[in-house]
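Next comes just one chain, in structure tokens: the form predicted on its own.
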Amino acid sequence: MGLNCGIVGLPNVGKSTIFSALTSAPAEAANYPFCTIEPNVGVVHVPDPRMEKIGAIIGPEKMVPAIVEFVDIAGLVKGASKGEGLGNQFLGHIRQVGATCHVVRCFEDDDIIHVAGKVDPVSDIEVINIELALADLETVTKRIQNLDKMLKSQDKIVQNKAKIAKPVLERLKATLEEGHPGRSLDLNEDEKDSIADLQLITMKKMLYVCNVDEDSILEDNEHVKKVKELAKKDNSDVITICGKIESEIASLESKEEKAAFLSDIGITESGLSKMIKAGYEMLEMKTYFTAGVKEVRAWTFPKGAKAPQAAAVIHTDFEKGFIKAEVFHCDDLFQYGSEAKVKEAGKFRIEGKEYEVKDGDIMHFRFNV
């Protein structure tokens, strides 16, 4: 799975706009479909609390968050799966990304077409889930197809995979079929694991991103709360954001005036500052710090991953030579206030190998090369 997150949406709900505020690099937008074709790709900063609290015990010379990359994909449309409007080309870009941000058009306003001529959020959503099940759809029926050689494999690994995915696979046909989501049915994990190699569009978790005006920031709209009784159905979070006011953010220097920004118009985060949180955590990745004087870093690793795995994320031979893990975590640092008071309280540890690293721990890698 790609440790990214694409913004998809049909054409002129405002995805490129809020991807250029997203990553303060210019995307292009117009007011006509396709303006996006390649994928624009943006890198930006996790928003992480904690790093500050660190950082401000600390005082290193740099500080180094956590990072997670969007990529706007162009404008979907009806008929995609068939190659409308470069649909193919779109879907494949698609199928590359680890999770998956819909933006929905929530706002009304004359002087900003939409394809279909008028705003309807659920309709909206409707073509690009049809769109992307039907893709799917055309994926799994070439596996059951082929699951006949697979139940009569030699290769009992094989086998055992086949007996376990033609099940899931006939339920997921029967459910696309339908023009809904692989996501919204309740498969466990070894059912997941079958179907794994498919890269199914339908199974990546999906944030709806609610582009709504100024005046819907503080209550939802109409439009907001039919998006979040839709969500509801297939598994799926969604959040509320004004791509015209995050522009606003987003060409602001400072902190300092973004926060007071922020305070005029009566929030306390940015819709941004959500959005890249929830992408962060549908791709299931958890932060550790590393922590000093010259350096406080954060750095990304896979839910579950045990010491010598996340001591790979800073080098591979931290894990070839993996010995020890020196551990405390971050909540301790700030009860305690240094690292020497961590230490007297008894909360800092040796850890081996079979150490399940936690969101938040500080830890420093001993290693043999």
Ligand SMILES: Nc1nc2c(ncn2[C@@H]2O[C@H](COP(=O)(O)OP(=O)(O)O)[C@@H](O)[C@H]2O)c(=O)[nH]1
Second form
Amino acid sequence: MGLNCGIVGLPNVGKSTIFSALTSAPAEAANYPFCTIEPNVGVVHVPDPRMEKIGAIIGPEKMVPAIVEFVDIAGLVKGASKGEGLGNQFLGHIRQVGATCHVVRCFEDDDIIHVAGKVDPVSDIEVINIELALADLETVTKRIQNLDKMLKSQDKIVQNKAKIAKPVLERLKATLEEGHPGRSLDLNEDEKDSIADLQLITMKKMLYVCNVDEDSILEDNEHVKKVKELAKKDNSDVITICGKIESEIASLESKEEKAAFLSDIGITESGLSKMIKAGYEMLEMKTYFTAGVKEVRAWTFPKGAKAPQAAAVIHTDFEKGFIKAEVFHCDDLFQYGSEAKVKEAGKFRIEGKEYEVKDGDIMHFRFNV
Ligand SMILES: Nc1nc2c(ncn2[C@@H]2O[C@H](COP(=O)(O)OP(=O)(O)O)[C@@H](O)[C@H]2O)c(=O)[nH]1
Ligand SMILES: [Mg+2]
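The form predicted together with the named molecule is what I need now, so please give it after the form predicted on its own.
Below, the chain from earlier opens the complete complex, with every other chain and molecule after it.
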């Protein structure tokens, strides 16, 4: 599963406006050779004040933040699961992403046509969620039909998974038939694992992004309040953003100008910054740093990874030839002020293969190939 979030929503809700603002300062491709380069894919830096602080202490030549990809997935309309519009093609794109950001129109503007004739976020959300649930329902139904074969499989792993999956699929089917997302079911890790290969869309985390008027940034409008109520029921988070303002901020040149603009409207963090962080969090990824005078860099690793697996993010050789890792935490660096003082304080450690890397660790890998 990629490190990416799909932006979904009805036509004309502001997806592309938000996507262009997000990607107005694209990450420098040379630093991220593995990234997809397509017009609807944007590679975006993840804001992380810890990296700035590490940089201020070490003074490196270069700093390289973590990234997350956003994919502008257009074309989701009523009937998409039946192949209407370019339905199936778009649903295919959504299966590929790690999580979804669902943009909802919460702004009034008579000049911008609404596909259903009026601004009604709850009904808009239902239209999209029902299409996604129907698409998953088709996948789940097919799997249920195949279960008997899997239960008789010679391969014990397949057989075992099918055993666990059977009741899960029945529960999922009932949930989806009611139009609720799969993630609203409470499943344990084994149960999730038993259906992971289906890449169900509604099992992915979803962030509702309310696109509001300029004057609803500081205080939720009625539309946003309704979205928040709905989101509670399906375990999702909500942020508000004003697409129009974000594109104005994106057009400003310097950091200082951007900060001044934000403080003029009375906020400290842009909607985009909130959206990027929330997207990164939904993917359940963590960050460690490498820190030297040449480069301070943030690396993204899966939650729970042991040191060799986390090292593989830099290079597979680091995993193959892994010997040990030198580790200290960025909070210790901030407290003691330098690596030498961290060592004096006894906070600098040598860890082996079984070490579970923590968010915010500063790592140096020793390896041999
Ligand atoms: N008034 C207002 N218009 C917006 C806002 N965000 C987007 N729009 C406008 O709504 C229209 C559709 O936006 P677009 O981003 O193309 O929507 P998409 O179809 O979801 O990709 C465009 O004319 C945008 O300029 C907003 O926050 N406020
Ligand atoms: Mg668009």
